[in-house]
Partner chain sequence: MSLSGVSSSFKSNQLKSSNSINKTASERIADKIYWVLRCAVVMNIVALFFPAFNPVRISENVNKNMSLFSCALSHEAMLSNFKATLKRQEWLEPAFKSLSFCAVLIVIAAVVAAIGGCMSLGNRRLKKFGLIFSFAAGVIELIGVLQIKPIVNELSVLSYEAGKFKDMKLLFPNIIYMFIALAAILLVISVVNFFLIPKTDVSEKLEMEPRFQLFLMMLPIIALAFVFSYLPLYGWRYAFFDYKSGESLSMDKFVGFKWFTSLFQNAATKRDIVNVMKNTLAMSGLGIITSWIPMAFAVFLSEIKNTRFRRIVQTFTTIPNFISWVLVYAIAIAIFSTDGFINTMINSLNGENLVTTNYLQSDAHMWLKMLAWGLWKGVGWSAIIYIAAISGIDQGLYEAATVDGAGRFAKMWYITVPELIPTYCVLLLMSIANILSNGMEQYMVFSNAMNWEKIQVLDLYVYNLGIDKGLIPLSTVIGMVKSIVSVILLFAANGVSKAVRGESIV
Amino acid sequence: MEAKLSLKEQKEEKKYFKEHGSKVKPTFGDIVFNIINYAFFAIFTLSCIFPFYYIFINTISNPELVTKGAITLIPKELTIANYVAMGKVNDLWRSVFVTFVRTFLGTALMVFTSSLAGYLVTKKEMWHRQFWYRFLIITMYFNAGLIPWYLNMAMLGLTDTFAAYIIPGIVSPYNIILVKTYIESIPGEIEESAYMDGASYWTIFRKIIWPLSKPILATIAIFGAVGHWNSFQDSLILNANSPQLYTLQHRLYIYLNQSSNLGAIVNSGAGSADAGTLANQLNTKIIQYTISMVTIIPILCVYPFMQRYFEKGLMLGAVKG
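Atomic model of the given sequence only [the form predicted together with its partner chain]:
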């Protein structure tokens, strides 16, 4: 609508609103509404960030004060001792490493596969294209259930392996639809002219489709990476017997549960020895907070870059097969 108005008209319109609009006094109801509205959103927003802030100030304050419960709203006697102490917890860093590697590898393979599949299913001349496309997409709408899935993974020898994190996630029907929809919006002429020049499908994919679909690939990469970083179930179910392969979320879960009955751990010596020895020096809650912070920080770091992909990511829910 606005584009249709000429510049002059727009200026006049603005002038009109300046002169007349501002003179319209907000009614009493308006004021009340605005106050309530602003207050609600302010409180809700605070509730979303305050926990992170609270955890953070507890990890950078003097542990003794934290133990006494003296830290509520502002940090006191800043220190990084808690983070330094975490350096000794080997299995934590092992999990950080495992999670980083899986996030990187898993996302890279998923993005590559989704883009290739998304490109291929746009090619009408493929042998039984429609059938294969449906074959992939249908998997979004049913699953055999947790136990058959687990038994299948065991049958394939993927339990207690690192590969169990990567391989099952490579084919992602949602993302294939997303890429396909995007590629369909690229003008076909570009591709056709390359085809005329004798380029193979692979060359077209690599030299034309791949660069042109970068925005959507970035979107699925971001969401895929967050998914990998947050993954917990596969570690819990498939790699339960391989502590060296636990993901960070799984490790955090264990620490949260162990530390909540810390006395038992310290006395019996069971569970993670690292958590036990540390607990003697640091308060339970500081251990939990610091590990939580280690887990959150990467997400908060990429978060600002993610925001511009939100709208595209929303297509996730809105697109159709």
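Return the form predicted on its own of this protein as a structure block, the form predicted together with its partner chain having already been given.
One chain, no partners, no other molecules: that is all that follows.
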């Protein structure tokens, strides 16, 4: 038989339950585990954030101090001259524009086609639905390789053209599967009632399925936007002979692999700034830091607004296969 608690112990237990809202008092092992767990993830989080923080404080500090390696944890002699100087590099802003348009159009088309295809493969009336769905899944596991991919793009006329950024990414099998799974979690009675009232499949998709699927659509939109924004391989391979179509990441790749100063970068492009003046203001390290922040900041600004949809959509869209 269990020993009865004394009156004092019962009061302490009730007080603990009232304060912590739990019926199980943590043991010493639980407390130690929680401390180690929180400490580990705190250190891991800091290790992920610190590189971005370190780059940022170097971009807003005095260039001379950055060159001497005097910036460690806090910025010194705050300045935005680095960003102002980089703004004078014309080919950089061209790359920003190309990447922005690519990200917007590519993500919008991918979300639309993924949502529409995901809805279609949920319909039993679709001709050979199982075959097309399995065929779609197979493409996720098999591909011909880099060289056949390039030859295919060349034969389709997708070299040295902006369409090379948009067309290959319109259909995404993984995103279609996520959308299909999410739509199947929506009560079928909603769609059936609309169909009985005379609504067509397109009307049901546009007025019912699309609004109810916002969480999963926001999730795949984040996937698509990050993928387009960070992509540089297609720019490097397909548009190597068209500098006017270089994406921001491709431009960053070029800058990071150059050992010259900003003056040489300006001279290699359509630089409107005085090369000697800019070369005195910035060195290679600061150029690398500043360009890195330019590529990172837009995604960091967008993600927090989409996070609540991202978490909900990813969890609900991954419950069933």
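Computed from a predicted structure; not experimentally measured. Residue numbers count along the first chain shown, from 1. Under this definition, the rigid core comprises the largest set of C-alpha atoms superposing within 1.5 Å between the forms.
The shift recorded for the CA atom of residue 46 between these two forms is 2.9 Å, with superposition on the rigid core.
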